[in-house]
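The chain that follows stands alone, in the form predicted alone, written as structure tokens.
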Amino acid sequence: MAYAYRSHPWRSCPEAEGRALRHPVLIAGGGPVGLTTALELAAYGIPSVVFEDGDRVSEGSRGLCWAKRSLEILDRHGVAKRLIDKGYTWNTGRLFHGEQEIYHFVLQEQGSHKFPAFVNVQQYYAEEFLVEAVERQPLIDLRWRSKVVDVRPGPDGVVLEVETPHGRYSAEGDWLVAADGTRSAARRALGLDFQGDTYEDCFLIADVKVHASLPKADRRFWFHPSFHAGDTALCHKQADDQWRVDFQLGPEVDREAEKAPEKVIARVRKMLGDHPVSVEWASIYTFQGRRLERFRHGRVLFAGDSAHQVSPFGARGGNSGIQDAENLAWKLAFVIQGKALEDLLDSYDVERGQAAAENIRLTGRSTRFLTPKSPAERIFRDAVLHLAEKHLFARGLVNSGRLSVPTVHEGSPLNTETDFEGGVLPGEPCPNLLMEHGYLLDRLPRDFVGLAFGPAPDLPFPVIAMPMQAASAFAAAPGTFYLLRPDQHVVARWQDPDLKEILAAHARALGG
């Protein structure tokens, strides 16, 4: 591959030398979710130990499309700008039926946004930038070549069995964040299994380099293209002038044969032209729509692919995992610091379970549109595609993947509902408005914070005085007050609150 992998050696640690320590947080898995969780915890002053089985970042583009909300989260750790500088920013998508373009869409209008709707960067770059951020953080102990092989939870802590090139050792912690992916050792040790569906159709996914000057292209998706005998195909531009391509292959294929470079190259030439092509990476996958019933099991908390799996169309897997990390970290930090009771962690299960259910529902609908399971579904799909070429109403029914947006934690037990029309709903992330002295999210502390459109009472958390120029985004009038929690989601809002109302909402948002 063109990417230069850096190997990270195993280093000895106190437990491997026979010294027993107890850590506040253990994290199984050194991928984007585990690393983001560690960085988020460190921002609240909480140390952690991260155990990674391999000695380098992951192979292949894998998680490719990083959404605006993920960039906002990663920006706090100096990672977002590096992703944007390295990657390919895109804002439009084009859909084709055969050779006919049905329509194209624009994700967000140009203007005062700090971040694009999406940036395409191979996952190994995202992990590299996160690893470098972790290496600058003294509160994080990242242990390479340290495979978690067993988990023994107790009423007040967790013990891990860790396998290394120099033998095994036990590591003790108060809490475990299991971010160890689809083959999670933690999930296996606790006897847990996914609920949901696995679909039969196989898809070829590959990173390729086309040695020619090709026109600029954003997300391009084809139904029934002439260059591919299957039903669908997709291509994305990404970093290093590479292309990410997907081809639907059907349920019964020879996986090893389909990954052969000569076969991938033949498909790509039909798609992008008869140019010299080199294959960087290729894999075969099937759609998944599965999750754990619960994400919290006592002192063990599951995040990312260890908790839920969705199909890649819509970029909802990795982006959802980054949001898991953000949601979990502040709650775990507040519990460890004695600012909240353990019950606050139950809201992690509620909120991110809600997000997983939403992602599985939406990607399941995409899957059934892409790979109809009955003659009736196929007739409906093909009728929609024909109608969409000429009729606006049908275009909303074309489903090539509903693109990732943050889940609104509507109905969360942490929210306080009030009589308030319009604006930003409880459960929504705060919009990153451009203000006189920079972007709003850059000013928010890692704490509860109030946004006051007018005078505010004396409160036990910071309050930001908001200019009336920002009022329209919040449907605010003089006296309006918003309460945000540490992960920048709104938990309550009022037109003219009194001190008792704000304090009661604050207590509720702490799990009280």
Given for the second form:
Amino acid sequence: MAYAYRSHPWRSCPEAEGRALRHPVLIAGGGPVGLTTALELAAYGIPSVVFEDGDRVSEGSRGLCWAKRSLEILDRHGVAKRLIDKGYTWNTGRLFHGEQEIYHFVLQEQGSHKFPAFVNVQQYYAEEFLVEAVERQPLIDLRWRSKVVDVRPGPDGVVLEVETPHGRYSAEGDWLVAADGTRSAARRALGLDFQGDTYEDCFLIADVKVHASLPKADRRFWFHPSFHAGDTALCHKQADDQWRVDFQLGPEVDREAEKAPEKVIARVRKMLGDHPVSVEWASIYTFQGRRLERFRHGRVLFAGDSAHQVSPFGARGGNSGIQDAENLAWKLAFVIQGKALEDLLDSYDVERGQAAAENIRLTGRSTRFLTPKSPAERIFRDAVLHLAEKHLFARGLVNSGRLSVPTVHEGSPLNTETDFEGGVLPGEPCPNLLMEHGYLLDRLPRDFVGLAFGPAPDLPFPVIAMPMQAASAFAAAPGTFYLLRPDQHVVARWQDPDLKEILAAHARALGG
Amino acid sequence: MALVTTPNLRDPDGFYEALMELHEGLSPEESAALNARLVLLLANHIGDEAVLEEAFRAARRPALVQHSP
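The block above covers the form predicted alone; next, return the form predicted together with the partner chain.
Every chain and every other molecule in the complex is listed next, the one we just looked at coming first.
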């Protein structure tokens, strides 16, 4: 069964009727990053207008593997459970060399986790669930068939030129979040360039339905697959009993011919068996490892694919975009509400720039392993695969993508370093421990919050009394205190703080 | 620990002979693949990034004497 798209009509708005309004936040792009930004802002009480070019959610599975941290973020909008109910949860990756399984890795140890390491759900479902959450949220005005065609930034605001089926209008806002994807109109309007690498090798990606009962399977990755002449192949199970397949084709291919259903079906039947196959979606892509140098340009903030692009092996595209949204929203909200100075937004550029650099570095290394650039690289890559059959050390060198984990914002200007060994690091998200009254993250407010293992001083933000049973994850002793930001990342921790130290760290985390 | 570049093999001639025998009958491609596996095995055995970097530098240094083509 193919996905049933719902077409969302264009609706008139004050600007289209000649009435000028000034919005606190405009968001270009109604994909996962734009919608998550709007929901996060609304959770802090900030209204926004989202401009989406299309009239429906996106085509093809695209962002497929939703990582634990994304689920934790989306859970606060009621979206995580829907993703899990709809999707295929997996925890194991299997690596093959030819027909031989050389090893498998397990992502998350057994335990009382609220969320799995990954759930596979086609991006159109993620967007559908986000749209439904947005429709329940009166602070968000989601405008379909509204294409941002120009951006005019000013010193204290932004004017957008919006194209609709009923003509153009201008929309004014104090801030613009540009979440308008790889071909960002905002990026073009500001004359900003992507910097980094693009790679030659073409990959075929497709969503297919196999009309046979196949055993369930977690992530499977092949080097030198016996069923495909290319270097690598990847197969994931996804929602609606579909499979997402990925075949490395090489540098020069006839893109149209490769996307033809007969050709895709022939490849899939060699991979998954001689069964009837139907193709839901097929596309050809190449790897990119590119980013904007800076994500903040005055009143314009870039998030997701408009700011950075990585190769898909590792699921670091969509998941890092969701983290961008979370990182940006509280800072923007605090600035708008006068709780922090504008400079706080520079830390968005520092922290998410750090994440993009990390994602580009790690996906670049994976790309190098998947697509060797020289005879020498190929010799070493194949030597690693050969050794990995027998030797544990070589398995650590096999790189089929390093799967997304949240970036630890080590060295962030918002952190305060203290003399503290182990536990959760400054810049790291708080672990979602199961405690007596439920999961810890479910208890965190949309504010700075203290976690106190013992008595705590009176503070201008909430404090949660932590049971000593939770001490080991935090390397805590009686008296230990953690300060968390509104996005659940650790700011600082102390074994025995005084009020002044906590207040100073709080002030620093607000941008000084 | 620094890279050992002073004599460290008990039987240099014996070692050299064994290494040559390892490559006997191999095509240039097979020899290159074998060398790659050897480098990876030995690198993991050494396990010390500083020593490996020193070895990389020593190996990459151009030869002082260029032999005629």
